[in-house]
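What follows is a single chain, given as structure tokens, in the form predicted alone.
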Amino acid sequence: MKDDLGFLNLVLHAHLPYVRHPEFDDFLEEDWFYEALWETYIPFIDMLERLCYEDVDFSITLSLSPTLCSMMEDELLTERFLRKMENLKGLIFKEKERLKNTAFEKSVGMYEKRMKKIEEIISRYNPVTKAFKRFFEEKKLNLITTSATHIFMPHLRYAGKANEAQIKIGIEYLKTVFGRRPKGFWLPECGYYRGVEDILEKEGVEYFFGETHCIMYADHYPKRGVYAPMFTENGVACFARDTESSRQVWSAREGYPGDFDYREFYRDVGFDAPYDYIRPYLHKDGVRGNTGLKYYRITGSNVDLGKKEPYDPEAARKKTIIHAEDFLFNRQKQMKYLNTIYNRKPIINAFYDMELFGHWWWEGIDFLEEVIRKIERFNIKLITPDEYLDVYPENQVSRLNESSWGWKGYGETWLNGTNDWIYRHLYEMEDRMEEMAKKYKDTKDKRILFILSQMARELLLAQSSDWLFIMHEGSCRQYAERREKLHINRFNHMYENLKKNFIDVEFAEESYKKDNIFPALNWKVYAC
């Protein structure tokens, strides 16, 4: 460590909203999960296996949201994913014949190779959470979690025990799946408000992650900028995002993902192939959509989709090497400069949404692998927050600034004219949940216990920040609004019945069959 210029804290946040529809054979929004598995999470596991087999030294932080873990653990969704992959495998086989001796042949071969790897990994890790548990136990992954259903906490700080319950349930669920409570916590949407650290401390959390201005606009100016953590007044540490390393990787316009040799995300064979040919591989409604097979490269910044040029996997792979070295070169220069103005080695906090790598940026996993393999050549050490706090246990203390990663840096994304109608329901539901939890906290009636558990599930699912974000962004807005109304209506139906002493356990059971997240949910957190 003596020769290291500084530390790179690589943090990946893996999250998807809870989408599970057993009442339908084929549901479009479930594809979000299947696409993420085959494009991001399983290739990431493949990368980890390869690095461990070759004895590469590394340790990175991965935040796994409880909703994502719950879907990974779900037998129905796993079965449907395997069915999707079998269908896609059939399409790849047909494409291999159709595109033989064309400019697209290499791309088909790439997808065929990916499919074989998917099958191998699923045969070893089913559910795939077993893979993350393995690397967690081998100390290659520092697993942390986030709130139960990714609530935007600043806007619900006054809603009774909403945030406390979300944090407690999220941490307990990670412990259930992986056997240990996490030391770190990912604030959903990086949404920080003063006081949330008190809940985190109560749950044994030692550090969390914030946006740049969470530290930069603290009451006391940070002596080391965002290149060292800052302690809150109760001793919980905040690591804040470095904007330079973030922009270089995240931005499609300024960063690496927009390189012209990389795969074009928006052109898919599901739209290009003759309809009768592609129909068996589309959803049952027959509407054209993405299959996951894309054969074109970005080509240029203003090139129409119809004029894109064929994708070359080998050329794209070479670019990931160049970009990984460029990324590390820039971190090296950054650290050399920081070493001239600070009296300790800097830590660069590089935070990314996991789905950037693989899903949105097909070559992103290869980029990550090259960064991990080459980082020591640049005299930079990969470090986790736990390890950094062991090296530098003393840090500046201040009251931090309310912040998020959203538009304008605060909370407007999750509270505006597109979604503000939800909050009166969320506050009322929280009051009602606490009312019923306190009323029945000593009950032994299994029917009431089950109903209260399902009411808590509906409340948690309604509090998800994802639906608020989708309404703001406009994509899939109708589905997001339906989900909110569904959970609100189910919850209120059960509440009104309980208030009248009508025990309708059948309704709760039907709701559970569809949304069975957190089977061992302890609703009594609302009664404390």
Given for the second form:
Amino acid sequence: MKDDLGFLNLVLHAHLPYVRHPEFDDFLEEDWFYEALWETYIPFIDMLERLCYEDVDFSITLSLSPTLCSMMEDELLTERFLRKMENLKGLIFKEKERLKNTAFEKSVGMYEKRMKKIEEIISRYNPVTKAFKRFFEEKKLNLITTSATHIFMPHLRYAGKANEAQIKIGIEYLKTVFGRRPKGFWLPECGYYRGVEDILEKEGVEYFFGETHCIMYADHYPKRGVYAPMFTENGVACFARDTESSRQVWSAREGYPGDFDYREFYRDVGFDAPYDYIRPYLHKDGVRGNTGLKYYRITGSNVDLGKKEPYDPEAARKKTIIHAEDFLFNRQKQMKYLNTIYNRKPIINAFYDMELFGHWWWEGIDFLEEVIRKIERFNIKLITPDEYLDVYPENQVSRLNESSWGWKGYGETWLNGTNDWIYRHLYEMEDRMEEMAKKYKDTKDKRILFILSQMARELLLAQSSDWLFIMHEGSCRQYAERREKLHINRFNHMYENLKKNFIDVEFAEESYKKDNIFPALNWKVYAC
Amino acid sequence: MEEEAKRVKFYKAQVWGQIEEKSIPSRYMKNRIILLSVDPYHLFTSWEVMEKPPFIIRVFDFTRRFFPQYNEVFSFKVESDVGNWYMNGKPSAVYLAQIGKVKEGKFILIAQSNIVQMPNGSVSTSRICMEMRKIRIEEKKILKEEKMEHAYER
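Switch over from the form predicted alone to the form predicted together with the partner chain, please.
In what comes next, the whole complex appears, and the chain from above leads the way.
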């Protein structure tokens, strides 16, 4: 500790919107979850296991969103995931024959190994949240969470108790799954606004994470830049993102994931193989799509998809070592410099979307593992925010700057011409929810209690920042719009019936069958 | 094969359609105006009014709130009873919007928005530095947690 140059605060944010469609046997958008599991979370668990087994000293922060956690806990989705994997295994088996003695053999072998790993991990941890619980208890993972359905808070701050309920329900849910309240909180999309710290403090949260200019543009000049946290006026600490370390990993152009030896994401056997051969492994609608098996490397900048060269897993693996060392070398140089200008050891806050590793950047988990293994050699210590606050409990205080880590650094992604029409509905729904919650605060009628909890579910799901994000991005836009409309319609239907004193519990039950998030949800947060 | 695939997709779409048959409400029968900051330079407003257009939207600058009169920054006429609009603003400023009608030269207020503080958008020139020490006592925290569990019962 004495010789350390500084600290690296590695924060991984794991989130997916709640997508679960029991009404269909096979649903395209559910794939987001299955892909995330086999490409990111299971290899991540595998990595944690290996590091623990080898007694490597580390602690990283994982923010697990309540929606993703609910999907991991859900039986139906787990069952479907296993079915999906069985199917994929079948394809790999056939591919092994088809691609024998070709340049793709090694890649097929890599997928085969991965499938075995999945079986192993699932046999030990089912649901997979069990694994996170284990590493949380062993203090290797600092598990925190975010708001219930990943609401973009700055834009709904004037909507009554919307943010308060989101935060409370999110934290409470994490506690029911993992047995402990988290000390930290991940603001969805790093969306900070003045006043959110008051809610966080009430919930016992000690720190949260912000974008660089959350601290840099605070009302007072930050004397240690983003290399120390800043307290808000009520003493909740904000750790802000370091731009250098994020660009190196995030950027597809300048960053590591764009290396020519790494696997190409967009060339999938689902598009390449003969249609009749691949048909059983596609979705039931039969439209060509990703199967997950990709055999090519990025090859070069601006190389046409058709001209990509075969992927070599070993060469890619070697690259991850080089990149991990480069990453640490650069952090070391950064820290050496920071030590000359500040009178305390710097903390470098590196935040990433968990899905970057494994899903978008296939070799990303290997990279992470190398970083964790090698960090000590570079005289850097991995630290969690609570540990840091124990080392340096004194920090500067200021009023922080509203910001987000989205496009342009503020709220435009979630409020622009493509999605602004949603806000008046969200504001109105919040009013209606509070009206009904107050009206039936003391009711004993189980049917009304059930309807109110389903109304709260629909409201929460409509508030997801994901739908707004997708509408802005353009792909899968129809799905996002449908989801918004669906939740708004269901919610208003229940509200209007309740207002007419017509108690239609069947409709609420039917909705619950589809969207069963937070079974123990407490809607009374809307009533106080 | 591909033909059949299309048919399945069509069927799926129909099922979806039934669930969300209704279109979402166009009006909530309420007078309301919301004001939000998009970034340090842009404001967004959304309104619904239960009267017939036209209306006037006035935006006030509240930044120096001790001035005898609040500064009206600008106002504009809108021709619909439900709508959204984007406006320019200044970093760190505080705004408020009103929607109303003009009758006999007088502004008649229908609804007033929340107050918005814009993000700073640049590094502060203030070199004042306050430090805070946070004492973290486990015992105190445990007490706090117990108290909260009662307030948030299941």
